[in-house]
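The chain below stands alone, shown as C-alpha cells; this is the form predicted alone.
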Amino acid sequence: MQEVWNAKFQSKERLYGYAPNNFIKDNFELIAQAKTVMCLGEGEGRNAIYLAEKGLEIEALDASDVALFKLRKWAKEYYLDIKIRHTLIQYWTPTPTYDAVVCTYLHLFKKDQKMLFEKALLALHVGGIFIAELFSESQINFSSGGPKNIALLYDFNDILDMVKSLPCEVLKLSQEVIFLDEGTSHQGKGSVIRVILKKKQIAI
C-alpha cells in the first residue's frame, strides 16, 4: 500500500485538494476546545493544515513518505508545527493521548476495518472526539473517487455492529449521498458514512 500511495502522491498537485475535508470543516465546534488531535491517513494534510491554523496541537499518520514530505513543506510555509508519524495503522501503538481523532477516506482491507475504530478509541481520552468519513461500499457505483475493490469500502451494518462493542457514544452514524469536490481525485456525487463517536469510561 506504501508503494500505491506514493506513487499517487508524487503529482506537485494536492490530489485532495487544498481545503479541508467539508465534513471535518462543518463538525469543528465539536473539537474546537481539543488541545491535541491526530489525523489519521492524513496524507498531504489538508485536515492538519486546517486544524493546525485553528490552534490544535496536531499529529498526522500516513503511510506514504512522499506524501507526509508533502505536508511538511506545506507546514513550513504556513510556519505550523505538525507531528509527523510515518506508519501503517496497523503497526501505530496508540495510547489516550488526544483530545480528537480525526480520519477521512482511510481504505483498510475488511480485516483491519474494526481495528480502525478501536484504534481511534484507544487513543482517546475519556469525553474525547472520532470524526470520520468513510467511502461506503455504494461508492463502487460512482465515478467520483474511491478503490473500486468493494473490499475496501466500508459496509454501514459493520460499522454500527462494531461500535455496539467499543466504548463509545455514538453522536452520527449515517449512510449519505453528497457532492465531493476535492482535488482533481473526489469529484462529483459520492456514497460516504459519516462516523462521530466520543468515547466513554470503560465500567469497571
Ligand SMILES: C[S@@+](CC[C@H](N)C(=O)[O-])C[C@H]1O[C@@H](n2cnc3c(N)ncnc32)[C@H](O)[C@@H]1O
The other form holds:
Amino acid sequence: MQEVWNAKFQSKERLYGYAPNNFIKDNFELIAQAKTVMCLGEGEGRNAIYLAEKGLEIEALDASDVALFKLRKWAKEYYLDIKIRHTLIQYWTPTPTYDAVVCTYLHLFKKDQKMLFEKALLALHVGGIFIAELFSESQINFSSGGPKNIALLYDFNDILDMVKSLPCEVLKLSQEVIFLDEGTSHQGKGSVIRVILKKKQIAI
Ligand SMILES: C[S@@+](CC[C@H](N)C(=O)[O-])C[C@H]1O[C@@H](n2cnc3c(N)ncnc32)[C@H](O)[C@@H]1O
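Moving on from the form predicted alone, please list the structure of the form predicted together with this ligand.
Starting with the chain above, the whole complex follows.
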C-alpha cells in the first residue's frame, strides 16, 4: 500500500494540485475557531498548508513518506510549522486532542471504513468537527479519478449506519455529483460523499 502511494507521489508536481479541497475551503468557517487540527490521509498537504496559513495548528497523518516529504518541504518554503505523523491510520491510536479533523479522499477498504469515523471522533474534543469528502461507490462510473475498485469506495447507507452508532451530531451527510478540478488526478465530474459531524458528549 505504502509503495503504491509512494510510486504515485514520485513526480515533482502535486497530484491533487496546490489549492485546498473545495469542501474543506467552503466549510472553513466551521473550524475557524479551532486551535488544533488533524488532517488524515493528507498526502502532499494541500489542506494542511491552507489551514496552517489560516493560523491553525496542524498535524498531518499519512502512510506515504514520499508525500509527507513533499508536504514538509512545502511547509518549510512557507515558513509553516506542520507536525507530521507517518503511519497507517490503522496503527494510529487517537485520544481527544484536536478541535477539528479533516479528511479528503482517504480510500480505505470496506472493513476499515467505520474505523475512519470512529478514530476521527475519538481524536476530537467534545464539540469538535470532522469534515470529510470521500468517493462514493458511484464514482466507479466516472473517469475523474479515484480507485477502480468498489471495495475502496464508500456507500452512503453504510456511512449513515456508521454515524448513527457514534457520539456525534450529523451536520451534513450527502452524496453529490460535483465537478472536480484538483491537480492532474481529479478532473471532471465525480460522485462524492460529503460528511460533517460534530462530536457529542458520550452519555455514561
Ligand atoms: C487520494 S490521496 C488524497 C491525499 C489528500 N487527502 C488530498 O486530498 O490531496 C490518498 C492519501 O491517503 C493515504 N493513505 C492511503 N491509505 C492510507 C492508510 N491506510 N493510512 C494512512 N494514509 C493512507 C495515501 O498515502 C495518500 O496520501
